[in-house]
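Single chain ahead, written as structure tokens, the form predicted alone.
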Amino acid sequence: MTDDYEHYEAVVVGAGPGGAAAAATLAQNGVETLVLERGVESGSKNVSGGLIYAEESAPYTIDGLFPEFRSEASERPVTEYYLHNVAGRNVKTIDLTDLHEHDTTWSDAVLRRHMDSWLEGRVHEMTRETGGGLLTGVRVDGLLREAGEIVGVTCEELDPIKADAIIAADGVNSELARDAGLMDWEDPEEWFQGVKAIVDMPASAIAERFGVDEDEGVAHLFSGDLFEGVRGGGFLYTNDDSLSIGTVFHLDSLVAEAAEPHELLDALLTHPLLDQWLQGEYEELEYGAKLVPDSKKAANPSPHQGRLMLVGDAAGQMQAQGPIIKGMNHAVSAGALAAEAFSEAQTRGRPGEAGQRYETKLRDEGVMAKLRPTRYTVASAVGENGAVASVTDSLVDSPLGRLGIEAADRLGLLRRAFNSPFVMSVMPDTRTPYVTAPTAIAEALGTPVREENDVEPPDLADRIGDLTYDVGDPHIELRDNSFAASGAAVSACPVSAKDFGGGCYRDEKVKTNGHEEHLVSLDTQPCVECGTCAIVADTEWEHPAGGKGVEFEQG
């Protein structure tokens, strides 16, 4: 390599909340910082549920770094939080507001395109003052090394760039994390898949149908028998003038049940319970999907190597606390702590110590304890044991289990359990809490929904057709196109389906010399870049070139 490459004190890859927090903190400490974002605009590649939290115990919050954030970049504050346990038409609703408000200063619904693009403007202004800036449409595709040591990044559109610190905030599909060997895509049990529809609804209709004022919002969660036995659930969040309605499922369960994500989303959208809010009106603005790490299993406790530090989804930092999902707030804390670690190390003349300082800060500030709680590790060893899980599931689904549920409800124990941070943090990743228990609760305690829901969501072809793409070269290659190796992608990919020829993955049977082969074909044009197929199929997966591929207008 040559010394002629451009050099910055710090390079931040990705301009989402984690990258923005890192860049802002670096700039505030006078560090020359260049931010590289592969989307045409920050947020154009991002999808989130999504709620962003400001925790009382967090070392950093997004509004602490960007004081105008809530008035300029977020949607409605979430002031009420409910869980609906569903069995057919029977529904038992439990108020989870106490759990939602635990350790919470505030929580707002967000749409990533609006939020991230606003952050982009602030970050660009701040980093320019220290000699850097922010560039969009640049795909960082690897790490630059000299004599085996990381010294910078390589880019598809630019010459390599050297830096004293590299903060990778490039998301769940981080190519830098994989290049460094700090994250892998080997185990579906470590991941969730989220799928979401943005539904148009005027602010006046939201106020009337949800019973909220303009400075209030509601979160509704759904679990039970409406998702074909897949472990996970659904959500509905109120934005300023739209709804975010989606589903989140354990990827291994999605594959095991051969369930199709778009159909599970439609099962929620068309359930009679939602008629009280949709009232026969449905205009879908955007369909999107993303992969989500389960921090209990995927969060890297030592997310650094040499000059590289990982933050946010790139480091597996997404906390699933029972029904509550927190990711963006941890990305903010991690990004700022990584920046703080480098600034301190640089001031002491030992920039090579930044990574270890970052790891220590994650531990000392309590971030890692939230992401990988010891009590879950201990409890899961018992609760997720196959024999124990089977017995538990059978008991909950028995007449004795129903009696226990009714008694717990009479004594107020059911609501207390659902609102207990401790109970939620040790909840096992089994069928019981996601499917069996909610169904049993609804059957024992639920009230029938009398309304009919006659909305008709778009089919998958229309959803794909409504997305914006700038198609470049294929960015995914099938290494093994046999159905045995890669067939799971036909159903698990959110823009594919069995007997659907317009998606990414297609199921084919080919006869050659009298022998029939069961194969999978791939077309990357409709890809939403979620990364699902990188885990469930035998692929060589990378991002499209900067500015190419899907462009989300809502996120």
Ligand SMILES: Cc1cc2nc3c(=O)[nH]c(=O)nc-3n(C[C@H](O)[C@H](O)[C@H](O)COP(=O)(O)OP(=O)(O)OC[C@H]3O[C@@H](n4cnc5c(N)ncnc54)[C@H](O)[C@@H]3O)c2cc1C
The other form holds:
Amino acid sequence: MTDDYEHYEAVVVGAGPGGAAAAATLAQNGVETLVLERGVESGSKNVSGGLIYAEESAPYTIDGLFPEFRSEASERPVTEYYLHNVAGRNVKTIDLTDLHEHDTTWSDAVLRRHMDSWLEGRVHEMTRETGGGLLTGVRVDGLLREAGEIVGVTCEELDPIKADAIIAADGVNSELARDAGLMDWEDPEEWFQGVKAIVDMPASAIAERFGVDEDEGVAHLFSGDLFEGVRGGGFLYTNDDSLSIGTVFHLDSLVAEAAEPHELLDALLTHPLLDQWLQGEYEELEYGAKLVPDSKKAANPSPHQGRLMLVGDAAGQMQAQGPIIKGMNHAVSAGALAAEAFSEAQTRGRPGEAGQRYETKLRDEGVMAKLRPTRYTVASAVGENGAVASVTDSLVDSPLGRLGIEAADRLGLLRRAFNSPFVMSVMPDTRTPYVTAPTAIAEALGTPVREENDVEPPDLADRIGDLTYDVGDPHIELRDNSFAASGAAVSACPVSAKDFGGGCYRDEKVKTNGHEEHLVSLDTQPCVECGTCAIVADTEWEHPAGGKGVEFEQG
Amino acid sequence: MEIDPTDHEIADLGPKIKDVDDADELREMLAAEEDGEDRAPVKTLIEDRLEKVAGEDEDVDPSDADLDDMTVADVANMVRDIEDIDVLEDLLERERDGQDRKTAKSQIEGRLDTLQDSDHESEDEDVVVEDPEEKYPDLDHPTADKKHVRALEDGDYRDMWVYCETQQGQLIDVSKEMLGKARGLMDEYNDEYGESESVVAVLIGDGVGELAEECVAYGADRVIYLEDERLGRFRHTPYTRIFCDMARNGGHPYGRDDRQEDDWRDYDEPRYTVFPATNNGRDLSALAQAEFDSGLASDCSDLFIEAADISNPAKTGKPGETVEFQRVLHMKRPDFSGFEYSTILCLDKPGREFHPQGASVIPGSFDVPGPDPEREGEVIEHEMPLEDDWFKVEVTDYDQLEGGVDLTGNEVVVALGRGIGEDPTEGIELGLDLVDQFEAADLGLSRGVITASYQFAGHVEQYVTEERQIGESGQVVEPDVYIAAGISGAVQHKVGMDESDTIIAINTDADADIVEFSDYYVQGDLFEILPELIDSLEKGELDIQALAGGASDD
Ligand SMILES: Cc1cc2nc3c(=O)[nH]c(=O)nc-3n(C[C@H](O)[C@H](O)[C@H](O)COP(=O)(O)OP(=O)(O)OC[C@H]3O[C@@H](n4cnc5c(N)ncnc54)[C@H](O)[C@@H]3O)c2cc1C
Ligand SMILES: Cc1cc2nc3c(=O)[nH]c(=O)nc-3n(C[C@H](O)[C@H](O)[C@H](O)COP(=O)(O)OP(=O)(O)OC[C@H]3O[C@@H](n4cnc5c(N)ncnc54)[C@H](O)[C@@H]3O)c2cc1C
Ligand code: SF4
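Counterpart to the form predicted alone, namely the form predicted in complex with this ligand:
What follows is the whole complex; the chain from before opens it.
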């Protein structure tokens, strides 16, 4: 092996919020930093709901690192926050603004293409100052090792690059985390799948239909019986001149119910409750999806190895606080803390200690406590135990439970419970909080929606047709194409469906020598790179080469 | 002083000393060592460190910076402040001689370019005028003192010559595309300059004479051909010799002594030459243009002729002045990333002529024109001795590549989709049987079939390849009749076939998208419908092409 590889003090892989925060902090500390991003532009690969939070208790916030952020990169601030419990046409709405505002300095809706590409510009300027820069269209495909030690990264498009610190901010399905053995892609219980549609809506219509001013916005959340019993919920956020409407489900539940993510999204889009906002008009600008880690189970408490540090989704740092989803803000904190850790270690002449310092900071700054609350470990031991879960389920379902609900509501307890960050962060992952309780609440307390919602969301073929692809070589290979091994992807893949020939995964019965085999076939052309099949099917899963694959315009 | 060197062995002093960043402290250590044990290697160690630490504080003087000691980032930082081109060129040369790091060189070159650009700001930025001797006077220019310059002095140049490549006795599409483009260019040229210059097609090969009329039909005014059975396959030496002999008129200083002057022309060499950017065309274009001692813009995607204002003194010979060059072939080509375009010009300069202005053209850049069988032109058989020497390289064996399936140009395309899933082998067999009912027909497939896990029996398996895919990431076809059996009509498939004159869809699902853009729709199972269709065609009961003629185009 030759040793004339290029060397930088730090390499940051991925330019989402985690990578941007890491790179900016490194540059501010004078560290020579190279940032590599696989998209044609930052944000072209990314999907969020998304509300980005600046938490009062956080060590870093995005506008602290990028002062113009709110005026340049985000959409509307969220000034009202509601949860709708749905049972059929019955809806009980609870104002959750208190929960939303707990520990929140501000929170804005964002569209990732716009947000990340703006960040890209700033990060490039900052890192150039210290002898580095940001390159797009470069996909890192592994770790460079010497004598077993991680010393850099290898890329599809460039020669290997060495660095004293490697910050993997490469998001969910981090190939670097997998390469280092710090994260695995095996257990569906550790993940959510998020799917969303961006819906065109002029600012004037938003003002009128949501009753907000130019500098105000609303978040609506939905749970109950509208998702075929799949654990999870829906969201609607107002952007400047569009809406983000989507769903987030537990992946294991999605697989267990063999539910079709696009149909669950459509169930939300076409629910009568949404008529007040859509009013019969529906123009979908983009359909997208992404896997989301569940930090309670997936966050690695010690996300580093040698020179490698993982930040953000790559380390599983995505906190679902009941209905509130906090991934971007934690990615920012973690990215900046990792950068700070390296800079301190380097100044002391012991760059090798960066990882340990980073781990300590995550703990001391309270980030890890939010990601992996100890309360949850205790609560889940009880709550997720099958017997207990079904008892609680039947309790809320029973008339007695209902009476209790009504009483609780009258006493204002319900609103208090939902608005308690404590209750929300320890909610067990059973159907109770997601389906049974909201349904019961809606049945007991809800009022029926009278409007009809007759919008027609596009079918899957049109959704795929509206996306932009630069098709490259297939980036996913089926290791086992039997339906038993990989069939779950047919429904779980957001761009595939049973009886749909135009998706990535297709259910096929193939006759060979007289007997019939149940197989799946895979064509990665329509793939939106969500990562789901890496977990639920038996695949050799990689990201496409730099600049190849799907390109989100909105995100 | 934290570390007293006299307390340490040299071996453990090495790592320790790396942490000392303070020059004064190092000097103190040096003094201590001199006063104490005074070990030479220890002193060198400390001195080295001192040099490094002290060096970091000062700004490096670029003209004697030690590039070997610098990271690429250091280099990048340093060159940013250099204003002097000579210093940069010196750095570039030293980097080349030293570590020769691509990234370091590109930093230096980038800075050079910026400085040079600001020197020539008046120049049209699209126009790349390369003159390496001028640009990098300090570098080696191995071709600058080339002994065998064969460019003409005061040559006469006229006409646009197009090398028409053939395969299996046929003109390949790009040859037709180039002829069509050349026709258009020269018509405009003649209008603009009041000339009557021609498009000259060149054919070289075995039995190519019979393609001459076709070249005329596609736009040539004259066709020069040479045929010989030894020219059945492309070979570098004879093809280059022949092309150059054709192009250089009799009496050319570097041409064949006994070459007669052509009676149809009175110029020395072509004004423009155009070649296809195919494997063979790329080779021939490079060899021929080198023989003419001119330039070549390879892999062009567009060509146009217009005047160009040039201020580069290397070209104009008049520093500070802008000179208008006439009749310049502008050759547009993608850069290596494929995202940006440069326009290449091939210009004479004082004391040296750069003609013919030559380009090779990426196949598919221009449309295949409609042939005009009525067009008239002159066909000239070129005569010259072919020396045995040129054929010393013998082709002993060759493989015909699985030529790729070209579905364009068929009257009928039968396309199959995932509707064949029940029995994929039989589906393909039915498709092939249907194809056989027509004269110019072939089998196409949706991507859905190609990427399926279907198992095909050996005799049909060969048909299921991406080469038969129709659509966005496959081929685009416009036959008279397109029969789509078991295809849903996804938009990515549609873009490959919806220009077909008549579309007939066979599908079990009346709501399939394809029904919306078909002229005829047969609802039903393809395994039943296709046999019936084949049967009635065989018996002559049905004339699909007649049906097509009567269909309304909607
Ligand atoms: C539907 C949905 C709703 C969500 N809602 C919210 C919300 O409301 N609030 C919230 O805070 N979070 C939300 N999230 C989660 C949030 O999107 C993530 O937690 C967050 O984006 C993580 O940031 P990151 O920087 O770690 O990774 P990412 O934002 O995923 O960035 C990773 C970057 O790395 C690049 N990359 C990946 N691999 C490579 C490689 N090999 N080489 C080079 N570059 C590479 C990618 O292109 C990408 O730009 C939501 C997610 C989804 C899917
Ligand atoms: C970026 C990108 C590029 C693509 N490029 C291409 C491309 O170049 N070419 C291409 O073709 N596709 C392409 N696709 C794929 C395309 O989207 C569709 O998935 C594909 O064309 C579907 O193939 P199909 O119509 O055969 O299958 P399906 O969509 O599954 O349709 C099968 C049809 O057969 C009918 N059928 C079923 N049984 C029978 C029967 N017994 N008799 C009659 N009818 C029956 C069904 O009703 C259905 O309409 C691309 C996709 C993407 C995302
Ligand atoms: S193929 Fe896999 S990664 Fe691609 S969209 Fe489907 S589930 Fe997601």
